[in-house]
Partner chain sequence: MINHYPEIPPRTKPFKRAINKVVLFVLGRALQSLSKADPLIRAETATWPEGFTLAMLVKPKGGSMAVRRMPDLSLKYLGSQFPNDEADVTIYINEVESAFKMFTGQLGSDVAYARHSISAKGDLSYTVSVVRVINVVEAYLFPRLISRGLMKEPPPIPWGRRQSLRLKTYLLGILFGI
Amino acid sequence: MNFPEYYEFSFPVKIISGHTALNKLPVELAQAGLSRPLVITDPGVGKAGLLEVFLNAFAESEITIGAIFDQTPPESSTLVVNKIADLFREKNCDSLIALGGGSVIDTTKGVNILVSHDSNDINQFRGADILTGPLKPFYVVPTTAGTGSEATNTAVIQDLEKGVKMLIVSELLMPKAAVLDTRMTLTLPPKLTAATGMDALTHAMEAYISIQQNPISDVFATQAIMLVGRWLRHVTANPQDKNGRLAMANASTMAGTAFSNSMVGCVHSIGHATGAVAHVPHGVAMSVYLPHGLRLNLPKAAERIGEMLLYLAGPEVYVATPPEERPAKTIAEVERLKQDLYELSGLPRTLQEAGVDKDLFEKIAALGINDGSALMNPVELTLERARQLLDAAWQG
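That sequence in the form predicted alone, only its own chain, can you share it?
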């Protein structure tokens, strides 16, 4: 192992995890002197009955929900962020709670930027470490187990006019607390369970092979890989298993913590572009691209790819596999997991199954190589390599 000469690691988020963890959230707000949060969620959360569960946790508290915005779209955008920021100001809210998946959490981060900086233009904060603080108090209750957004210093928000996804990076985007409550993910259908789980696995694996990895991020990444390898198939097949749901929620947060400190790579850069151009859900894109991204990085990261076999497949498989064969075996195990999830839930295995038109490949490749996620990829993501990755992902 090459120990880095210098690295930084930060994780200021309090984790509240358990089968009824949500009941602690009103206490957290009260202790922080807050009384009027804005709750941001989406229509699916309401339809699943999760908003009712959330509100019941506040029923006997002295916290007043200042407003609820429940129309967050699947892809966060500049338009919706501005709309919610106006609602925050109108209702005199003092804090924000994100109740939902990655889009809801990213949207809430965007709203927090605008209301904290008294701005209506989030474009001016695009990039890394441009924000100044402090921001408004912000809490997250994830309803999926994959994005890891509750533990990251990033927000991805789509600029609909330009047709691109903006990446904003800042330690100030971290929530004060993340509440991992089993009840929030029990209603996830198998296909979404599988997709978000593969998103978490991609976060962890790309964080582990990133050129910015460090010993502490490795701990979070490898434990996330182990939990996904042990539980994702089981939870996809058995959605009501509370212990499995809690394990995947923790895996998501661990993977988010890992990549928030070491960053991701080519799978995310091409995945972001695929989402922006072809509107493929992020978790689906991650699942489709992951083995091909690992294969692309073999020339520079074979040893570390091989090390991940221990966590993904377990010690028996790892020991039985000769060291020189472990990198390929790791990729084969990812492919096997994809196949199992396809059989269990119908999760697409290829770009063709995801409905991506090959005529879009040039646009996706050109956009992907300019995505910030590619900066920490072990192998440089050139236009030619991006095209090769897309061709491989089409065929499977």
The other form holds:
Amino acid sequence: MNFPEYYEFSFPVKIISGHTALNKLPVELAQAGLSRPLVITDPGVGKAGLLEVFLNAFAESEITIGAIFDQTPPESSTLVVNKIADLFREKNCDSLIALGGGSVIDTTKGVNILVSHDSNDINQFRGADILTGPLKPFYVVPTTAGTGSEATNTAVIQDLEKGVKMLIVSELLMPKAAVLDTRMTLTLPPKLTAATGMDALTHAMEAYISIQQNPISDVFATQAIMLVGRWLRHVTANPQDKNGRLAMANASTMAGTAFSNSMVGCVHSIGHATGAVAHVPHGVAMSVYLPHGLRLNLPKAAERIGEMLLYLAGPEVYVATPPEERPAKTIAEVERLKQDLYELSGLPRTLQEAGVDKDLFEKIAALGINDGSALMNPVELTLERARQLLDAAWQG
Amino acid sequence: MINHYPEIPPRTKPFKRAINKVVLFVLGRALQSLSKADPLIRAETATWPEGFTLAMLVKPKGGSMAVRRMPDLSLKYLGSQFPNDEADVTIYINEVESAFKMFTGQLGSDVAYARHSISAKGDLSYTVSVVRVINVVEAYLFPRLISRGLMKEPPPIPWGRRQSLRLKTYLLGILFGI
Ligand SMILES: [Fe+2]
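Alternative state: the form predicted in complex with the partner chain, after the form predicted alone:
Full assembly next; the chain just shown is listed first.
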């Protein structure tokens, strides 16, 4: 047992959660003295009919949507960010609303940096904790439940010409409010629901055992683990369940809050590399690697891994398991969740099922050990350990 | 009455500032010297682009150092006056006390990052590699008892190499820049 000698925790985001929470967003803007938001979204959101729901929420309000940019690509880029920043200035907007998933939210964070600093070069803002404020008022309406981007201090913008990913970390990137509206995630298909839910679980579990872990982020992490443990199977099996959807949206935001303050670890290091090299969707990679990543950290974090059993499996299971068996039992519970999600939605359990070629392992390992998330992982992520993790994840 | 509300400029901590500046110099020279011989460091610098410059600076004016990655994989010490806005990556140590703790073997790089004692400007994709290099340097500069507390696990340096390169770094690398 230990208590951090020093830590910082920041979470300036107001949470607006409900089956029709979106209807409250115009009031939020008006109270902040805002009247012309720029809305950033992607084609999928329009196709799913969510833009209609969104625009209806602004009926009979005092808010004019300054413009809608609905062509955000699946990966945010400098080109798009510059284009939207121009649109913001041209249309005299005073605030930003991101309506979408991880890419839309990251793009909006990038746009906010540019319009707030009157710049068209995101490159000069790259770095950790160096951004200066204030930024424009910014609101998020997530349409997936998993990335947690509505609660994080990070934006990743790609420079397609140079082929590099630019990373910006600053608590100023967090929105003023996140609107968790049940209707936004009700139409997500079961497999995507399962994958994004496992991403949220991974955020919470990695944050809980991270070197940067602290008592306040623990509260968010453990509640997120509890919500995933209770609801993820149920929502994957019953996609139309409103309470379940809202619970998972909350789990995602809470897990995002936890890892925004405590960082993630080796599951994300190898997962990011697997996405870059083998194009495995992020949530699928998280699910495949999570139990193996926990196992890798047993030498340093067994006690905390064991503690998570209480939240994932509930008090009965926790009490019935002797303390020395709890770490292994937590991992077994994650495996059982994976198995159930596989049966419910076909979510891949192994790298083999995810269609990753074994020949890519060396490349994935080399890239993974240089991922920033490796820094806060309890056990040093060496090349050898990365290889072992990949081998273990191949057949499960 | 005028002097009842005096302006108070920031106090100084000349001793800690001086130590920090000395260690920045030692670190720069040690990076230069060790990067010519240590295979662990060279394996890392091999992944950095040629000409890549890394600066380290104690905010706001507590000293700095910079190194550049040369074609032969070694790092060249660029002194304490290198303009940090020209570096590819600048690591800032945010205040004098954290810098003093890091430079005297009381605070490791990853824990310093976890405590928001350091921030970084530029391409963060080299951060993990830079931390591994600094860990190796610390393993040479500090006695094992101290360096063990600064990192998750000590880098795999054989005993003989650690003793001989440590001697070379202190006698030639730091004193004469070899
Ligand atoms: Fe994630």
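Numbering follows the first chain given and starts at 1. Since this is a predicted model, take the numbers as computed values, not measurements. Under this definition, the rigid core comprises the largest set of C-alpha atoms superposing within 1.5 Å between the forms.
When the rigid core is held fixed, the Cα atom of residue 164 travels 2 angstroms or more between these two forms. The Cα shift for residue 133 between these two forms, taken after rigid core superposition, is 2 angstroms or larger.
Core-superposed comparison between these two forms: the CA of residue 240 stays below a 2 Å shift. Aligning the rigid core leaves the CA of residue 115 displaced by 3.5 Å between these two forms.
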